[in-house]
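Just the one chain here, the form predicted alone, laid out as structure tokens.
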Amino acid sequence: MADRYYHPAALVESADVGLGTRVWAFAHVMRGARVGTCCNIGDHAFLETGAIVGNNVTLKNNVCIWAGITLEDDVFVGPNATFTNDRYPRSPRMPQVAARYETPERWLSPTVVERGVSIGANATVVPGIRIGRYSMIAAGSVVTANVPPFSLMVGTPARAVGCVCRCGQKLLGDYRTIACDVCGETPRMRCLESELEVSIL
């Protein structure tokens, strides 16, 4: 496996960056951030202390991953996608709320992005939710609630409009029996109004 590559204009303070990972110009990986192997961190990305990034993750330009955000393996995050980690943010320097910000447990709302998820450009993910494996968030969507696995989410607030294959293609027809036109994988699916349950054969 190739060694790490840090662009001369990148700032990498973390000692926990996996082999094969590339960090491009003006990106900043703070001490205490964890980055797996074979990741690609685009220009002007920022990873805060406490951020966790798995293996084979792609972060495009201008993506910020804050403390409490976990990206599992094989996640793709498009340019300018936005994460947050505080549901009721105030400036910690404001006297009326200073006590709340003395410990992370009082304000931090963790978010988990499961394996293989794709998040489109300019999407926003509010804190304290879980995005299910291999789901796809359309560009510009605002995700305000947990996302079922393999679902295609569109709009503001984001809603499920269909199912996607593990390879990323939208599945058309009867979700219980359809095979993907691109990769041929055959999922067994049950789509409900409020829930999507998926298992891959």
Contents of the next structure:
Amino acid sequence: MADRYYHPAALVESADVGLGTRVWAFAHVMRGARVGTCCNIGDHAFLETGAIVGNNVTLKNNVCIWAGITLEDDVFVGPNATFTNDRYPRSPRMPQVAARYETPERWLSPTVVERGVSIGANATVVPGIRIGRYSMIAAGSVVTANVPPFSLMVGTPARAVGCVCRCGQKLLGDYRTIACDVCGETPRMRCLESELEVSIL
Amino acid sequence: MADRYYHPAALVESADVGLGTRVWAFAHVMRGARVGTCCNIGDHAFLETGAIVGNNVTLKNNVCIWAGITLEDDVFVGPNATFTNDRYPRSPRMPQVAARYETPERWLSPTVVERGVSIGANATVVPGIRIGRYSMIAAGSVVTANVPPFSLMVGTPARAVGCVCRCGQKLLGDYRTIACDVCGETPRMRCLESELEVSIL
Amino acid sequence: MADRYYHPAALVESADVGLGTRVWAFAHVMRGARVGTCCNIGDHAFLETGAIVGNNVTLKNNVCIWAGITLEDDVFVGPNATFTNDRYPRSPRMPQVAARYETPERWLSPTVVERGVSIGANATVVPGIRIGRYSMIAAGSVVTANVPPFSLMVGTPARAVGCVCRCGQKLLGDYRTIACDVCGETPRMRCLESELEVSIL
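Given the form predicted alone above, produce the structure of the same protein in the form predicted in complex with a further copy of the same chain.
Below: every chain and molecule of the assembly, starting with the one above.
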């Protein structure tokens, strides 16, 4: 496996970055952020202490992964797509809410993005939800609730408008029964096998 | 009060930053931007000459505060939330519009974000409006008109779907009469008092 | 024409940047990106190898121009507005899709933004479309289909709600017949003339 590559203008403070991962200009990986192997972290991306990122993940430019966000293997996050980890955000130094921000348990809502999901460009993901494996979130959507696996989600708030294959193409029916007319795979069957090989983050 | 902290990769050209304010990596505070005390300015944020930011304000990553934008004390701005200051933007060096961009009076529409407001992640705020105190703008919303105080605003365009307390929780009725079942405060009464102590930017 | 200006914290690797163009702090112009004369490239913007940008273009902060995106002369792109170039994005190092990402022909959908268009702040543009000259995309909109010239586009997905003049103001009727009550121009007539002078990118 190739060595890590850190662009000279990147700022990588974490000691927990996997082999083969590249971090591009003006990106910032804080101490304590965990990043797997063979990831690609675009310019101006940001990984906070406590962020957890699997293997083969692509983060395009300006993506921020906060404490409480877990991205499993093979996830794609488009440019300017935005995660959150606080359902009722206030400025923590506002005196009336200072107590709430004393410990993360009081305010942090974790989010899990399962294996192979694609989050479209400039999409927004509210906190405290789980996005099922291989789902595709359309560009510009706002995800406000849990997403079942293999779902194509569109709009504000995002609604399921169909199923997608692991290869990213829209399926003509339910992923549990139909084969993809582009790659030929029946996602449900293939996934039962692949679940045996999911890496544990 | 603690001293200012500027990350070594931050670019702070303003001489008007208050004590206790922290500016993080790759953020840029231009000469002539005014920033109060105890603010937290995230990575890759940008404050233009003419921006006005009160005390205890939190700007998350990638937030840009332009000339003509005023954020009062205790404001929270989520990551990638976007302000604007021109209702009819064109590229200023396009010959047909060059005259309009000769002086700010011809094109700049100011925006005021009142005390304690939260602007959700990836929200968009059109220019020339006022967002009333302690309102909460949901993540991914597009705010296109003035917002009354204590409003919970959701959607594209953003609509008022209820009231919020100063603590950030949704109220079960009108903020002028009801007490918050989380913090116990009746926001309207508490605010009449607090108006006596609003700092003047 | 003025010389180029590159902020000391900018990263300009392209040798194909026109005279009079300014590139601001923490922006990154990759080798092989083509940029015309008199452009203004804001802080934290990013131009990928293969991006094509005409003359007099304004890119506000955090805008990314990918391979396959062409911006003609006089285009304005608001802050955090987001382009895309892949209709079915997956993380390219996910083994099941690796073949698709071997050559750009298999996945890249080009986008053309014609002369004088304004893309509003935080708007999203899906790949493979053409935005007609002098159109205005409202802030926060999601553009999902080709846009006729002089269109005012609003919403998610963006719908045409009227016509705009070259000067940016809303017209009271069709751009082919009506004069702008702000600048007096009849856009259609003026444009037939101006088409003679369009620069070829």
